[in-house]
Partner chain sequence: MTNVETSMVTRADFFRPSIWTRLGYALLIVYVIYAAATLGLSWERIERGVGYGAKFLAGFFPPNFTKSDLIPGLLESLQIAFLASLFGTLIAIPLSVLSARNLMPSFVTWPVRIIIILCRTFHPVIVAIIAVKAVGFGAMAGVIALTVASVGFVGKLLAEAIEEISKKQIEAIRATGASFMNTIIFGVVPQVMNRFIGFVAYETDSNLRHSTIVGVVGAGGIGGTLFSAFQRYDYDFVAGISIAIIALVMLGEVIQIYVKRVFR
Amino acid sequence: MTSATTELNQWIRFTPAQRLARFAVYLGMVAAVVWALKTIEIIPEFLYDAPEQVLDMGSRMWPIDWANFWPGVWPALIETLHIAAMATILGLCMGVPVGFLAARNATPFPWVNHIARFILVATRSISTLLWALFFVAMFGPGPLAGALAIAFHSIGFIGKMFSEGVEESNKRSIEALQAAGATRMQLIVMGFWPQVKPTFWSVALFRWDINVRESAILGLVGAGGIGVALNAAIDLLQWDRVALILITIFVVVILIEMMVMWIRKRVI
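Isolated structure of the chain on its own, the form predicted on its own:
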């Protein structure tokens, strides 16, 4: 076999154009990282003693102030769970109807679909902390602002997942109901809902899990919950209480994760 034939039979993974495109992507990523490092102005002197600062912080957090759990942390923890539950219920009440309106097979009106999808994108694009700042300014600090902030942020997530579940529904059962003369409400109740019910409960449980985690930090901006106790402990330099609150949040998140997994196996 000649050398020319060998060159023709040689397998090449990427064409020259593809290799050039990959190189451009890698170069752009490196340039973005360098630009970001230059923009955020990292001070090397603050990084040199970082291990010492971590050890010093750990020594301040020990021993943990376990005695403050019942009078200080427990009421704030219960308030956090209530905020998450109320936010999940409100998010479902607002997100599910918008999700139906965004689904093209359930709502065959393009202009309604576009408006609903705009609502989903708009509510999801604003972070929970920004929603919390807005509602704190409107209603004042407290759990109401936190519940509304998480609920409005949940609309985009719940509505998007629910609309995708509706659009993946079996068309034949819907067409059979339409042929039988079913009304729009009957199509939703007897056609779409039985098919998207597992999606609904899955999204509800997953969003509740997320809302518990988000409600734990909203207190940093005055939106109630255990974050208020955390912020107060940090401001007062009570690092032993900070350690207690952090451990409490970690344990609660793990327990809720286990609970959600158990419910999903039993119910869905």
Contents of the next structure:
Amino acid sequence: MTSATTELNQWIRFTPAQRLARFAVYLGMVAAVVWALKTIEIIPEFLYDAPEQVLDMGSRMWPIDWANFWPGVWPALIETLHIAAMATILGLCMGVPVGFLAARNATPFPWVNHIARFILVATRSISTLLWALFFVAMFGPGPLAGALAIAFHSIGFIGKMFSEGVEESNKRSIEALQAAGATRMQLIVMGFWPQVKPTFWSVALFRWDINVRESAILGLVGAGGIGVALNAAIDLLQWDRVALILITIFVVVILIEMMVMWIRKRVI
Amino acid sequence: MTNVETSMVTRADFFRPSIWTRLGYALLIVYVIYAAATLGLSWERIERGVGYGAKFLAGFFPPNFTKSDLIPGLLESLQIAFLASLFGTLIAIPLSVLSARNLMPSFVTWPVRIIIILCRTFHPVIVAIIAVKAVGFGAMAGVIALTVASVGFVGKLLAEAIEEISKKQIEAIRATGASFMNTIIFGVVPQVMNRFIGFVAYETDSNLRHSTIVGVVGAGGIGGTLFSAFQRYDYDFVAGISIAIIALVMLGEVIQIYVKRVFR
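The structure above corresponds to the form predicted on its own; please give the structure of the form predicted in complex with its partner chain next.
Below, the chain from earlier opens the complete complex, with every other chain and molecule after it.
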């Protein structure tokens, strides 16, 4: 304050508190990077022969084992797509109610909001692979464990996006319904739902796209999908087959992304 | 009176979904039943699974935080996340400038765009498998895998942000005779800086999450410890590691919110 009053002509963009906060963030970032660089464990011998290893891997990947696509990779790919679709549907079924409970305008009980928010953060913090390990232990290896793992991990993302959509919805139609004496269920179905429908579909599409990518890795812990084939090929050092699977994943992911973009443009 | 009643009956119900919507829902239900059957979903299996789950959850208690490999694993995950965010961002900045269609001709943007798409398509864990083959087990492979993912993520979003900027300021800077670098520094950077900080904060957060799982394929961090604890049926340690990971990720999310608030 004193410097501003004594030198009225001098324009300062940020207040001292803002500058201090920015400085603290910069300092924290530099400290984190310096600490990480100084203490990270790197084995130099492994680095020296990295180019050689990459070349070796490249030469083993060529020629690509196209013959294995049918009947080796194709069923695994279909299983992956089923896992992703089922997980998205299941995730929506669980995430949307929690999203409504987390939205402050749809559920006017703060303690319910807090519990719902905690569920959203907690399910999101546990990664898909960790969920998959739990469900493999429960249901045994296979696609069921994989679908449940992705579904539970998606709850957080779907619920968060959805509750934000609900909180942004227009108050007027809700108040009109309330004035007409609508019950809470009617408020949600007739008042909120028509307003958040576009959010719902865009979240569903976006999450489906992510889930296809995620379902490709589930096989590493035995939870079904194309990852099982990938894991087997790597363990058997069949790098030509690994190359085929990687190309398959790439093509499928790109196709689905294009499809999602097309649907977004046309429908939403 | 009767007249009014008949007119009430014939009025269309506005909330009734159209025939196509209803057909769509019917198809969805048929698909769910079919897919559930192919995934091997059945009541009996779920019942048995819930039984196992109860036993398994009982094994979690009390969570064990005392084993000596917990803290080093978490620290290694943090190192991987920080370095990958740094390198990923450093590589992504020039790539996103090169792939912005309003700054570069198309023969430059297309190859760079393909690189960014390639980085983004594969899940970090899959990249980690390749990196482990290239540079061996350890944190180095994790850093490489997450760097690739960061390049894809920051590169795509930053390129989109650059493409959305206002052209007027660029033209004003160019009119003063500025060089290309000066146009970027004074015309582009101020317009995308806020969004860029948001992307980097989000990316660091997501790297922190992924750095706790790349260890499953041997790329360093707490994931390896977690996976081996699982395979030893050491469930109380699994619970300890999981709780530690959740706490770390939540802490990261809180810090991310504060950092974004500082730069708003």
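Take the two forms, superpose them, and find the largest set of C-alpha atoms that agree within 1.5 Å; that set is the rigid core. Not measured: the values here are computed from a predicted model. Numbering follows the first chain given and starts at 1.
After fitting the rigid core, is the C-alpha of A21 off by 2 Å or more between the two forms? Yes; that C-alpha moves by at least 2 Å between the two forms.
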